[in-house]
Every structure is written in structure tokens, then in C-alpha cells.
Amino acid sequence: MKKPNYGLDAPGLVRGFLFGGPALFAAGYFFIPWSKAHFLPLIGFGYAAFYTGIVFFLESFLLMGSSYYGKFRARDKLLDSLQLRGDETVLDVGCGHGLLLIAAAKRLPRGRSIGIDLWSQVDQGNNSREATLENANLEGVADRVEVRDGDMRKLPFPDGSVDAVVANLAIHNISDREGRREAISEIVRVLKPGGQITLMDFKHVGQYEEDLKKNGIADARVSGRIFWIFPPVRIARGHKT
């Protein structure tokens, strides 16, 4: 029986650690007794290749554990907190393969969950709109999923349409700050009033903090770090008034 795949995170860097990984530590494990012998100054770039090489090698498997276990409790963790009653609408965006998409929908038995993303293959591989759709058939909840292609700064969808906004590693491939800012501002513009914000990233998580509380989240907050992602995240939250 086929099961959902909810994607390898960032596969090409953990390519890159997995195999890059072993090559600088054998380089630096021949080049540091060659240095000893004919040119001692060199030996740094050994012991840097060497080091450097097993962090690389030891980072690969800390993402891969996140990738396939450890985001999945953190998923777990985030939706709890909502206590949702199970007829809301929640929007996902940057859904990818839908992790907090899907998880969202199986509680939401009279509600709806949605999910928005451009569908970038850098974070994820594989990463398309029919991947997600078909994780949605294979959880049993396609009949209240809704995917859209779409621009989280640009969000299509009116003023205060939806109940709960959850992200989940994704405002953070916006490059630019004000990009950021945009993406904060539509998310709280579709938001309704009473709605929950809950953005899990881990980085600019103080930035979104700060742009939640120029849009009107008085009580926008950041949680301590998450260990369960590599590397660790926090979480951007508050209730719109």
C-alpha cells in the first residue's frame, strides 16, 4: 500500500553534507601526515577539511531525522496548540507536501484546510501541487483539502477569510526583507478577527514577531527553540483582535 511522502528537507544539501562530508575528511586525513613530512605550515587546512568533514558527515543524519521524524512532532505540537474545534478554516502557506496541511485537515471533520505554495524544488524535491494532493488522498482527507497555486505576499483570498494561518520553514525562502513584511501583512489581512497566527521557522522568527505586532497582533510572542527540527526552530504566534 502506497503511504504519503511528505519530502526529504533541503535534499540538496543533504546530498551535499552526506557525500561532501567523507570526502573532506579523508582529504584531510591523508593531508595532515603529508603536511607533517614536507610543509608544516599547511597542516591547518587538514585538520579544518578533517573536522569540517565529520560536522558535514554528523549534520546529514541530523537532517534527515528532522526530515522524517522530528518534523512530524513538531507538526503534532503546533496544531495541538490551536485547539481547533473542527469546523474552521485553516490556511497553510508555503504548504509544500503538506505536512501541517494534511495534519490540519484529519481535524477538521466540518472545516476546511488550504494550502498555498510556488512550489519550489530547493526546500523540498518533488515538490508539486498533484504530490500534495496526492498525500491528501492517501491520509483519506482530499474531500476537504484545498491547494492553490499562489504568492504568499500576494494572497488570493478575501479580508478576514480564514480562521487559523500555520507556516511551517517556509517565509523564510523570501529573500528580502520587505518581501517578509508583505507576506506578514497578508497573512494577518485574510486573518478573521479571533483568528490564530503560528509561524514555525527557523530564522527571521523575531522579524515576524515584530511585523505581527505593526499589523495589529498586540500579543505576537516567540516561543523558546524546537529541537525536534534540524536546525532548531521557534515559533511566531499571536490572536488577531
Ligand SMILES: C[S@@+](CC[C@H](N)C(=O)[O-])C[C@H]1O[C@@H](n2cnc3c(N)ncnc32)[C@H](O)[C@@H]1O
Given for the second form:
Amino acid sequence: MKKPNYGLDAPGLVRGFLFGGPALFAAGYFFIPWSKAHFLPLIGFGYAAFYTGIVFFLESFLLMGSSYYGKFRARDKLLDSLQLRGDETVLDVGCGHGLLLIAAAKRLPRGRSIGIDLWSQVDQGNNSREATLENANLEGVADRVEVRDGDMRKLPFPDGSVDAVVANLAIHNISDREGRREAISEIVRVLKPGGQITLMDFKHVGQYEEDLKKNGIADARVSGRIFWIFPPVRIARGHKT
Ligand SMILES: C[S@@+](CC[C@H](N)C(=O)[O-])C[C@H]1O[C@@H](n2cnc3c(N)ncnc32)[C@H](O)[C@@H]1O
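The structure above corresponds to the form predicted alone; please provide the structure of the form predicted together with the named molecule.
Let's see the whole complex now, leading with the same chain.
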């Protein structure tokens, strides 16, 4: 039977580290004795290539471990913290293959889980609406999952229409500060009063807290680091009052 596939994050980076690491290592390995014999001042380049190659190679495994194992553990921690009743509407911004979207749907027997994404192939390999819907089908929750094409900087939902907004490794993909600010403001806009926000990411999390506060989320705060994902992530969370 076909198994759901939740995708490889940053596939280009993983491939670069996986193949570039050994290439650098080998270059350093041969360059060190060559520079000892012929031109000693260049030996530093040899050692730099040798050790950087090892670090890149190890990082490729940490990234794959994160995509294929660790992020499921972090996902469960994040969703546990929401303490869902089961009848809410949860929005996953930058849902990708549906990691949070589908696991949230499993906890929402009387609710709805909505995902939105613009399907970047750089951020997640083989990313598509169809792949996410297929995962929802394979996980038996297609009846309560909805997937939209769109940009989190302009959410196609009315004000105060969802009970919780979640995100994993998504908002940092917006490269400019202003764009991330727009995304946070949209997330707060579509949230119902009393709703919860839980945004997990490996960078810019302090900015999310700051922008949540500016948008009226008075109790916005950031968690400590969670090491199930590489690079380690933190969660910015809060409630709309
Ligand atoms: C690293 S993937 C993570 C996907 C999923 N949240 C997960 O944990 O597996 C980041 C996702 O954010 C999406 N994304 C990037 N910028 C976006 C934007 N401005 N609006 C909506 N989605 C976006 C990408 O297409 C990609 O699916």
C-alpha cells in the first residue's frame, strides 16, 4: 500500500551538502600533501576544504533526519500544545505536503483543517496541491481537509474565521522583513477572538513575536529551542484577545 510522503525540505541544499561535502573533503585530502610538498602557504585551503567537507556531509544527514523523522516529533509536540476540542477550524500556512494540516485534521473529527501554499519547489521537493491531497486521502482525513493555492501575505479568508493558525518552517521563506510582517498581520486578521497562533521556525522567530505583539497579541512569546528539527526551531505563540 502506498505511504504518505511529507517531502524533503530544502532539497537543493541537502543535495549540495550530500555531494559537495565529499567532493570538498577529497579535494582537501589530496591538496594538503600537495601543498606540503610544493607550496606550503596554501595548506590552509586544504585543511579548510577537508573539514568543511566533513561538516557539510554530516549536515546533509541532519537535514534528511529532520525531514524524514524529527519533524514528525516536533509536529506532535506543537499540536499537543493546542489542546484542540475537535470541532475547530485550523489553518496551516505554507502547508507543503500537509505535515501539520493532516495531523491537525486527525485531531478534528468535527472540525476542518485548511492549508494554503504557493508550492515552491525550492522550499520542499515535489511540492504540489495534488501531492498534499493524496496524503490526506492516504491518511483517511480527506473529508475534513481543504487545500488552497495562495500566498500567506494575502490570505483568502475573511476576518476572524479560523480558531488556530499553525506554521512550520514556512514564514522564513519570505525573504524580506516587510513580507514576513504582512504574513503575521494576515495571520492575526483571519484568527477568531480567543484563537491561538503557533508558528514554528528556525529563524526570525523573535521577529514573529515582535510583530504578533504589534498586531495585538499581548501574550506573544517564544519557546526554547526544539532539537528534533535541524537547524533547531523555536515556536512563537500567543492568543488573540
Ligand atoms: C520547508 S516547507 C515546509 C512545509 C510544511 N509546513 C512542513 O513542515 O513540511 C515551506 C513551505 O512554505 C511554502 N511557502 C513559502 N513561501 C510561502 C508564501 N509566501 N505563502 C504560502 N506558502 C509559502 C513553500 O511552498 C513550502 O511548501
